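What follows is one chain in structure tokens, specifically the form predicted alone.
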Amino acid sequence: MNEVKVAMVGFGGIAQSHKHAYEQLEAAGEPVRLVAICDVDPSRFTSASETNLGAEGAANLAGIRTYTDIEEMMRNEAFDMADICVPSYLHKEYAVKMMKAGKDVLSEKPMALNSADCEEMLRTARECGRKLMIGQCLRFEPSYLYLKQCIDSGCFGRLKNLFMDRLSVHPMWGFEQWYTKTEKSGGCILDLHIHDIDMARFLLGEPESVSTVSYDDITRWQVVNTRLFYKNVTVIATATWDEAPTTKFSAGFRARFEQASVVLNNEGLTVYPNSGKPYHPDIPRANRMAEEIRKLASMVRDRSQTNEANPPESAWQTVRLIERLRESADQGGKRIDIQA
């Protein structure tokens, strides 16, 4: 195969985000296109989107074929990849159509909105011999990547705590705004908490207990905190769809080791070391979603590749592992033990 042919599937905020990656890509020349989008509102293909990142202005689809109804897309159009950027709440439906159809996926988070579902998604993948990833795309950000560093290279010494935040407004944009029923977001837990879990779990492994708390408002688990328990450091985050409408997203972290704190916020990356001055690292310029476009697109192409970096078993067990931390928001923030 010599270029990875994609379709989008589901063309709001987040998709015109992946859009800019396969941009990115083609223009450095790697051998993957979008060639098609679909979604069942004309509008998207013409109007300004918006995130919580705020608004951005129409994507330019000169030369990409766009449709409202699947199945005509998939009866016109030859591809290899299914990029799924619809709703959380139709992830498994779409991801498990199109890995039938014999088409690899790419489905953005959170892989589906229980375990089980998760679960259907593998089996599918399995049985269907597809690959699947799931858009945990912090995998791929280098500055994560320079903490994950940090850490397993013990070159500021012992990792003491670690905190990590990531605030919003909540989102009223979205199809119907699904955003604000539960049913099919799944909250704020699910929907943006479950970033930062998800990297708690790819810097340290599965902790040995949690606790959370939260409360509802528009949606339940709408604002969050999270203490997770490893043997000999301990991970608070927070995560919140309750900014003032004019407050601008953040997300970030706070990493204390015995040597230095490494802080990222919205000015940038910075090690503050135990003596001497600050200073910013020096660490590479990425997209992080084209960096898993890029990885799943070398894995359709040379199919004996495996993918260390963000498997969907693993994207299946964050999702376990929010289920236990809204068990344990429901009962008032009770300590879970995790069992291995």
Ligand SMILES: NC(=O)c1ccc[n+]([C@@H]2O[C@H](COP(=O)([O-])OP(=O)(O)OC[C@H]3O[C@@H](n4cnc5c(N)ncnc54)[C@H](O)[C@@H]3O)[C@@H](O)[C@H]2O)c1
Second form
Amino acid sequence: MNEVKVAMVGFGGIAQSHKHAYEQLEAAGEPVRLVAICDVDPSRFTSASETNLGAEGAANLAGIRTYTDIEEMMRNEAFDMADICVPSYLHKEYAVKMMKAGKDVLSEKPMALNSADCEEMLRTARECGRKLMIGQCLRFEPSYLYLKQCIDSGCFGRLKNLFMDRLSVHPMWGFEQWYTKTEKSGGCILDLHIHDIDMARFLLGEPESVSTVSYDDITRWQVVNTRLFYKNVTVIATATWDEAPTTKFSAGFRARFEQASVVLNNEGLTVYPNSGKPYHPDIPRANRMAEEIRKLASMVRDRSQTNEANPPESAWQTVRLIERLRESADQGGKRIDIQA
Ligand SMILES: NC(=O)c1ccc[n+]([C@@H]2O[C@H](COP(=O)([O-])OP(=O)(O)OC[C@H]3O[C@@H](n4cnc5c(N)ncnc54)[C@H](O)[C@@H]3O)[C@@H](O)[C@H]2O)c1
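Condition change, the form predicted alone to the form predicted together with the named molecule:
Next comes the full complex, and the chain you just saw is listed first.
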């Protein structure tokens, strides 16, 4: 295969970021190309999009064929990989459909609304011999990879504690306001908090026990605070969909090591050593969406490659852990054993 041809399903907010990633990869000579897009709402092809990072102008779709009917797209287009950017409640249905049609699949996070649906996706990938990647994109983000390197190498000594946060207004945008319906989005805990919970698992593995407190408003689990207890370290993660509409989205971490703090906030990544001046570490300038697409496309071309960075089995385990956090939250923050 010379070039991996991609068809996208859903062209709302996150799809536009994916499209930028394809443009970057194509400009860099990477053999992967977006050839077609399907969205049930044709106005998406000509109008601006909105995400928690703000609104964007209409995309330039020159050279890309557009469809409003997925069956028609599948009949007309010869593509290798499907990029699923529909709302979360449709991930399983479309990922399974595409894999059964012989396509490899990138599907946005959360993997699905519940762990049973994740299991069906994994089973389909196995039975159909397809590559499946879930868009847990932080696993490709240079500042989080730097943090992982600090933890694994012990360059600042042992990690003592880690705070992570992700603060957003309530997402009132999106297709038929699907974010505002818990049964469609899973609430902030599954949609937003999942990034940090997945990252904690990526950095440190499975916690020994967990405790979550949360409150409900427009959606269930709208503001959440979780403690993940590991043997020698506690991770404290907060996520909210309840910021004032005039605030800006913010996300980051504060990692306290024995010899330094490593901090990511809207100003960037900074190391604060116990002695000496703070500095910005030299990290690659990479687009995490482009990196995840690059990795999957390369696995599509060379099928012997495996996906150690972001296996779908791990995305499933993250959804399972979110289910345990909900159990804890629904019992007022009860500490729940995970590894027992
Ligand atoms: N990785 C990240 O950081 C990140 C960030 C934002 C959103 N997301 C995830 O991406 C997914 C999409 O979120 P969004 O904010 O782009 O939502 P959105 O509502 O803006 O976009 C979804 C698009 O899907 C289209 N659609 C709905 N039903 C369809 C169908 N049956 N067939 C084809 N198209 C259909 C809608 O018209 C809409 O354009 C969600 O699962 C969300 O959790 C991930």
